[in-house]
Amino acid sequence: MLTESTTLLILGGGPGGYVAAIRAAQLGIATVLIEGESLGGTCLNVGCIPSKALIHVADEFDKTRHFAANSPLGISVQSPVIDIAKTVQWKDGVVAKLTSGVALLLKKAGARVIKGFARIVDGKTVEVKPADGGDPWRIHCEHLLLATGSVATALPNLPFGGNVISSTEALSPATLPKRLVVVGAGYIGLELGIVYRKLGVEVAIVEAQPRLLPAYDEELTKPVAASLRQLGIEAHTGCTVRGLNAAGNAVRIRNLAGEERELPADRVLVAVGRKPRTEGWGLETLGLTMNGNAVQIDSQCRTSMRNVWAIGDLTGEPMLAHRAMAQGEMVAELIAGKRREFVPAAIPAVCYTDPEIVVVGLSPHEAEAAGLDIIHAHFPFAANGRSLTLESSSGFVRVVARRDNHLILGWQAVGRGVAELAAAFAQSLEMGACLEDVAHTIHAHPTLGEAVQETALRALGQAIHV
């Protein structure tokens, strides 16, 4: 068996793994990255990027249908149709462009990429089986970085297969079903449910919790719930899934009162979450300390074994690509001898529903639960000129700050296009900004960002436009 050695060996070429490889190579560290499938991981191939591509297509198609129904903008078109095969082809083209770009960046930095499947022998040795079926070989390393990501969670009574699909299959449909049932009303389920509805599919969503998007506070989710009703999406909250009916063409659900009913379905999307990818590559041989089903790490992404590191979804929540990227960059710099620690003031999270939701830092409830004396305020997009020109008046921006010194603790927003406010929100927390810092910064007019300034002004009792 052939053997070779390297300083840093990375398992997984997703956002965390490839960023770690690029940064390490830039710093002169001999780096090998092993990826069995496509570079970019779940996010780039079957997650963040393709879902946003389909969201864009669905929005554009929905607009044209709106224009075909006597739009108040004075635009009219003939009744539009969707060619889903061409849509998927375009989406795949976007993904291919980005994955090839990642490969070029890795090559430019000097990181070696091996397409194959890894199995850990010990903390310093990994056996690699090439994806092309060639003979396996062993790679020895000084540092081992685990970045294997996550997988979709299945339901015992609704296993994947046939017409029961995960988000992966939902992002590459060969055809559009007439009726789709989505199990799980988190951000993945709602994003894809809205996409399919805008493409003309009848959609029903089932959620075990009492309301949609249970990870977000109710004030933020109300505009989304209203949008679902306007789109004609059925929402069945407080209901558990019992499985398919005998014919396999309907989902059996039960509400809190014990009443059962069937929801007709040509296709069923199970989107009840994701779990760390811990199986199939020999993780158990290391005997690492675990945190539930995730690998436990410290503030430098070190595991319980010396020179074995872990980043991204493998280490649990929040399972966000940008968290993994930041962790990967940090680990590379630590290995290079730099002083780093992963202690972000906040990690932004965006839900690309219609309307979008963005949260950074603490909500009012979270701050109060932590025993903090706070002030909070919100500014409605109904009073924002740019929002009205986008035919959108629902939603708001909300800020949370300490009462004594006005230090900003958190931002939340719901509305059209608010995802682009995430950078300003996160930056204000990282820089330790106070309400006055934001309120006295001149914001461009007319922009959605003005709502950020207006929210800070309102928290200070100096509201101008509301």
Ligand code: NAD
Second form
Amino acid sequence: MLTESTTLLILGGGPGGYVAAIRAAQLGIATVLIEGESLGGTCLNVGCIPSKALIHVADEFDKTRHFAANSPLGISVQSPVIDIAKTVQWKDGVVAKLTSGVALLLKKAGARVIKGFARIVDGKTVEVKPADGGDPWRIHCEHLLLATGSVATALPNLPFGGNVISSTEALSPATLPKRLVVVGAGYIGLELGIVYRKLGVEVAIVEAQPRLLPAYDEELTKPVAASLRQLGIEAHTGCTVRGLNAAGNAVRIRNLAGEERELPADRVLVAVGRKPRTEGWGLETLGLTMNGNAVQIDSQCRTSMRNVWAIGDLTGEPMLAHRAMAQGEMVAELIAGKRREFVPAAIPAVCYTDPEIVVVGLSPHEAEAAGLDIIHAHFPFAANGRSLTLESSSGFVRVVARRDNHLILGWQAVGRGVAELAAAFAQSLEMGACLEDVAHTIHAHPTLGEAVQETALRALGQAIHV
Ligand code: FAD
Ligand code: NAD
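Got the form predicted alone; any chance of the form predicted together with this ligand too?
Let's see the whole complex now, leading with the same chain.
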């Protein structure tokens, strides 16, 4: 067996692991990254990027169908068709560009990448079987960083296989089904459910909780629920799934009153959450303290074993790529001797539904539950010129601030294109901005950003355009 020693050994080349590797190598730390499948991890290969690529395709296709149906914009086209094989090929091209870019960045920084599946021997030793079938390696390290990510949660009565698929298969369809049933109306269920509907598939969504996107407050999700109705997506909330029918061509569901019915389906997407990837690579040999099914970490991403670190989805919620990246960068800097701690003012979250939702910091309800005396205000996109020029008038921006000193505690928005407001929202929280800071900043006209300024003005009782 070949042996090698390094300062930092990273398991997993997703956004957490690859960012940690690049930053560590930049800081002169001898770094080895082991990736069992493909650099970029879930996010680049079967998550954030492919889903957003398909959302773009679905939006464009929907737009052309809108033009074909006598659009008021004066544009007309013949009825469009979708070539799904070509769509998937284009999406794969975007993914390939980004993953090969990550490989180049790692090389440029000086991090060594081994392609193969790693198995932990102890807290300082890992064995890896190279993917190319070469001799196994035993690698010794001073620091071990665990970044193995997460896997889709399966339902016992609707196990993955055949026509029951996870988001991974849903992102690379060989053909489009006629009828898709989506189980789970969270991030994945709604983002991909809307994609399939816009591509012409009949879609029904089943959600166990009483409403869609239960993690967000109802005011925020209302415009999304209205859009689903307009798109013709059936939503079955407060329903549990019982399994497939005997013929395997329908999903049996039961509502809160105990009534059962069947939803015809030639494909079923199960999107009921993800769980940390803790099995199959020897994690148990370390006996780390766990936090439920995630590896427990402190505010510096240290685990319960000295010099063993963990980041990203493996450490639980929120399972977001930008959190994993920020943690990875911090761990590299800590190993290089810098003083760092993971205490963000907020981690923004964006749901790429139609319309999009963005949440940064505290909602009014969360702030009140924390015992804070707050003011909050919202500004509707119906009063924003830019929105109207984009044929969109639904949604709003909302701000939450302390009543005494007007310190901003949170922003939420729902509407077309609001994902891009996440940067301004997060910056204002991270910089400790007050309502006056935003209200008295000149925002370019006409932009969606003006709605942000107007929201702050409204919270101060000084709104101009509403
Ligand atoms: P991962 O990206 O899961 O990477 C872990 C890597 O470790 C994998 O490449 C795996 O092959 C490798 N690995 C595991 N075990 C071993 C081993 N023993 N040896 C070698 N390699 C190993 N987040 C967002 O912020 N925005 C989005 O828009 C978004 N959209 C998403 C859409 C979908 C459909 C899905 C499924 C997820 C989405 N996410 C999104 C979540 C995001 O993908 C994850 O939060 C992020 O990828 C986590 O990064 P990570 O580095 O912790 O793990
Ligand atoms: P999720 O937690 O967002 O949603 C799962 C939904 O399934 C919930 O609404 C839940 O109530 C419901 N559910 C659970 N069990 C059910 C059952 N038996 N029957 C019916 N409904 C059931 O999970 P997800 O959509 O699978 O996404 C997983 C993770 O991936 C997310 O938590 C997020 O961290 C990440 N992600 C992020 C983005 C983004 O940032 N835009 C996009 C996709 C995924």
